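Take a look at this single chain in structure tokens; it is the form predicted on its own.
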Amino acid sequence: MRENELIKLLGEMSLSEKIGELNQIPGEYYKETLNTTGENATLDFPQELVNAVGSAINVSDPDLIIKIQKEHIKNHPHHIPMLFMLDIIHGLDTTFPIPLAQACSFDPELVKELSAAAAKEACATGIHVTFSPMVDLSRDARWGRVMESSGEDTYLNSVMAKAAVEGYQGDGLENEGTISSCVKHFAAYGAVEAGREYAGVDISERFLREYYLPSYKAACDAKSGMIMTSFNTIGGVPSTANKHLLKDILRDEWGYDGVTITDYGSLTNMQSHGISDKDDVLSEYAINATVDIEMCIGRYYKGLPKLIKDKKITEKQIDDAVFRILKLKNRLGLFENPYRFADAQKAKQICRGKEMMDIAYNAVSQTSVLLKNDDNLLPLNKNEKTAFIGPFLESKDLLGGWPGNLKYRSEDKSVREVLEKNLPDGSLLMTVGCEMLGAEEPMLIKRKLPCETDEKARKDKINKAVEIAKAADKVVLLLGEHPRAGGEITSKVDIKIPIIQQELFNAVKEVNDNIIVVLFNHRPLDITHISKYAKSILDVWFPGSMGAKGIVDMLFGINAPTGRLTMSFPYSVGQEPIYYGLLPTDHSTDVSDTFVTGYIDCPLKPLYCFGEGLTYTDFMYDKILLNSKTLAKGEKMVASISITNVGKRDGYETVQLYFRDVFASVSRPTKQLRRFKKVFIKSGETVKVQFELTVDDFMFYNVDLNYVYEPGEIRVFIGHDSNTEDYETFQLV
């Protein structure tokens, strides 16, 4: 439909039509069996809300879709289609890696490809909108929704942003295969007080600007059909009601001229934020942020009419909402094909089929991070005698806590059943040794998780554990966070494994020497006693629907890991938010060593940094080289480094850049990552990789909120995590 052709129908429509394209309806309304997002929301919608209501979620079956879709269209007086939208976060049928762990692969592409894989099977099966990517910088592994962003650090956000909104919209969103992603959750949710869901925020403009809108930007940038605001409060304000970041920056200052929606239920949160308790209080504020849908709960119908009819709002600024979504209907095509790509059969061909089980099971090595492995206890050795010890050993449930639809999750596969499948009968050594969870852990409150509270079982189970760990070369441990421990509402203050698996890994350690752990995880954990005792730990994240297969070829070199930490792991969670960026103190240890920022009772770095990770063979940096001392405006600088494959085996490499700006106008990170490569080197070969930078790379706000960059010293320092010392400079001219 062309431009005028939508301006005509906005003018011919009621102002109830209006405001209801403003309204989104829950797909439990429509009384299916329903994967649901958010709180239970009062299904008593007026039929004339339903006939002229914008969208829906949580409706997620190709044929109900369609015959929801006829109804509307047929019901609506104006017969303008509804938008579909679901939360698919690490794909839909097929489950891959969780975000967290696909940022950890320093691979823009594969985030795009798994974006893009997710929407081909969402848009066969009728969707249209996908709550992803959450791009919140998260430097707090307290926080449950870690494992749905890209990590800690800015740069690498915005990189992984931009290749997801391009993986989900392709070409463009008139293809099919294709879905509009909604970025979320604007803005700096990421870094809510201590962890805490839905907490506040409070930090300055210039941090705010600096560190935590980038990746947003870069997602606006990349044409994101539309963004949700965040729970949370920025300095008091909610982000549903803030016109600073809403209006001022994100269509004035950036000119987006997308859709915003709120979160579920919102705009009744900022009445918990003490903000006020009614209906028309509440739609004020929001829609003088231009906030355009309100997903849900209704206070945009009771609250918009009555604004109008007060005149405290004009009718224009509904309007402007009604055409932006209008235009988004319009890019995907909606106008002329309503029922877009849905299609059951389809579906059914797509959805876990060999291509997307294929690509699930790609990501699994590439996403992995190899934390230690002294004494090459990896790969194993089919000729070894191995224990494989744990409650993950029999688990089918490796997807995480944002998995898409769950009614597959049976047809996964166990690592037992891969390992019984592909090594020779009689050479196994197998048991649970215990259950994920005890019945001392706290998540059980209010999760109502089975857990073993059979006193008696849990330690016959850690006995037999034991006792075929006393008779293997090599023990393999599969611990970690229980599967609904990650995703919204699962802060944590204690995030060490459970402890009935913490009695497990203990016993072990006492009867032999060799082992190995296989670590399932939302989130950075604090896991410096596994580290103490362990030879080897390998990082798997919640990998996925391949996840079994994945790990096992892993275990055995098949593949190797190659991902790299996006988050740092703290020696203990007292250290929380920790991150490898810290800004330089009055008191470092440039200046002097005994007075210095840090604890008495921990190291003041982490565990495990940002960007460290290992594979199955070694490598060697040479020596920095820079093509020039000085770097103006509109010059390029070429920043190169030789290294050599000294392994045996071929391998992949994450060559990361950093800089510091060491003398500003105000204090610069330590370290910030500016450009990362992933290079193939073969055994004993030798690769030159060179990266490109100018002076925008360079620049920051200063005091009175300007972007500039500042003549200076700059040091570029090239490694492989970032922990590097080696580094050369130049100067900023």
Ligand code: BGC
Given for the second form:
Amino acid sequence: MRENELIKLLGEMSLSEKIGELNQIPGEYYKETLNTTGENATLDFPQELVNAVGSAINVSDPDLIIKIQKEHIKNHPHHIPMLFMLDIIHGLDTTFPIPLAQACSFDPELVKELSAAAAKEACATGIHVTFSPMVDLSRDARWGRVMESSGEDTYLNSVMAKAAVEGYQGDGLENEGTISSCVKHFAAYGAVEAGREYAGVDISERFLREYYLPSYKAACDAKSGMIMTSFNTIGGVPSTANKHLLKDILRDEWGYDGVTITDYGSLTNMQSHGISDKDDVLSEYAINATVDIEMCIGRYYKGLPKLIKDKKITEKQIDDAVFRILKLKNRLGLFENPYRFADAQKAKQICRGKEMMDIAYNAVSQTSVLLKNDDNLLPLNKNEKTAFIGPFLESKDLLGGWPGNLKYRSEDKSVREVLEKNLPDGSLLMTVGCEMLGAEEPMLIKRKLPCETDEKARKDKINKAVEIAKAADKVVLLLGEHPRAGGEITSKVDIKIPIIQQELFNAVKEVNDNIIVVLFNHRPLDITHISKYAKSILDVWFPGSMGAKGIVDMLFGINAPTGRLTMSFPYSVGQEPIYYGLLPTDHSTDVSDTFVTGYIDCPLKPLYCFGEGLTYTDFMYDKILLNSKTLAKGEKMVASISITNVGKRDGYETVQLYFRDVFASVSRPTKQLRRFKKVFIKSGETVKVQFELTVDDFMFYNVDLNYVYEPGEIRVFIGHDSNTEDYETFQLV
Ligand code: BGC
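Switch from the form predicted on its own to the form predicted together with the named molecule and give that structure.
Every component of the complex follows; first up is the chain already shown.
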């Protein structure tokens, strides 16, 4: 449709039609009334609203989507098609590694590929919008949702946000295989106090702009079709009512003209925040902040007409919101083809097909992080006697929190099955050693997950594991968090692996020194004890549908892990939130000094830092070279370094460039990532890696909130991870 036709359409719509457009309906409604599957939903959506709603959430069956759309167009006074939205967080039917792991690839092209693959499955299924990427800067591992993020660094977050949007949306939403992204949660949900789910955020405007907002902006600049508000308050103001954030910054400063949506029931959430219990008051806050769609509760439907009647808001405000939604529908080509590319047959062919599974498999080694590999215990050698022990040995669910389609939680191969298929000579020693959870775990209370309740069985399983471990040259222990212990509502104060698995680890370490831990997790865990006794630790996060094969092939060296941490692993939960690049202090960072900054019982630094990770070969860095001693506006600084693969195997190295602005009018971090490059280097070869920098790379918000750079000394660090201390200096002039 041309823009003037859209304007005409808007002009013809009645007020109630327009208000309908601003409401989203839960998919359960249709599952009930159209008499298909689904639970009963207690919905208060009158028929008038149902006929006019602009979108639905949580329908993921192509035939049902076509059926609903057909009915809707028939009943809608202007036959406007609906948008179908869903949370596709790390794949729809094919599950890819969790987003936090995807970021660990340090490869935006991979993130783009995985998002594009998810979009391809979703598009054939009839979905138009995914509630992804989540780009909330995440520095506190207690918060369960860190798994949906790219981690602790502002720059990396922004790069990955852009990559994900480009992956989902491809070269244009009119094209087959694409869906619109909806970046979330605006803003700073990752900074909830003490990692407590749904808690408030208190953050200065300067830090908000400097560290938290750039990733949302990157997604908006990449033309994300939508953006979602967050549940949290900032300084007491709920994000959904935050005019400063949504109107002044998002719309006016950034010029964002896409669609904004509340999080699920955010208006009701605002009521819980103590803002009001009245539909019109809550709606007034949100519409004045230019929030276009209310997700699922129908308070806009109840509140907006009164606001118009009482002349508290103008119809123009409603029109602006509706027009943004119509424009997105038009971008998606829905006016020409309301069913878009929904096709059950095609979806069947694409979803979980070979192409998808290959993509999922390739992602595993690129997203896994080898944290430790003493004595080069990995890769394994088929001639050695290796024992495989742990509750993840037989688990078919390596998908982790928030997979696209729950029905595939038990359809993929387990590590045991892959091992048996590949190494059928009976040389393998295997036993689970324990259940994933013991009855003492607090997360069982609500979630009714299976756990070990039989004390004798608990002991017997561990004893069997010990016997097997004694007989082996090496032991691979597959341990970690429960696959449901990540995502929304999974905040924790204890970030160790479950107690029953700790018992297994401790028993096995007594009888075998060559322990390799394969770690399954949604977040950085406290693995200080494990790290002391295990010689190798391979963090595979939750690797997705092809996790088992991906892991086995890494263990045996068919592929090498090449991921790097994007969130620090603490020594202790007491260090959270923890991240690299703290603000400098004049005190010592040495725990044994009297005036030590940080703690007297724990180092200031994490156990494993941002950027850290090994592979199956080693690299040597030469000196950093800068092509000039000064950098002025309009100029380019070239920083370069030569890196040699000094190991016996070809491999990937992620070269990281950090900087420090030594003196500035406000305190600046001790280190900030500014560039990175993942390069392939053959054994024995040397490559030169170059990075170009301009003054824009050194801008920051000064005390007056102006975005500036200040003349002075800049240190450029290039190295293997954020611990690198090698730097060269130049002057910004
Ligand atoms: C979550 C969002 C999600 C939405 C829709 C909310 O509870 O916070 O991230 O997109 O539900 O499922």
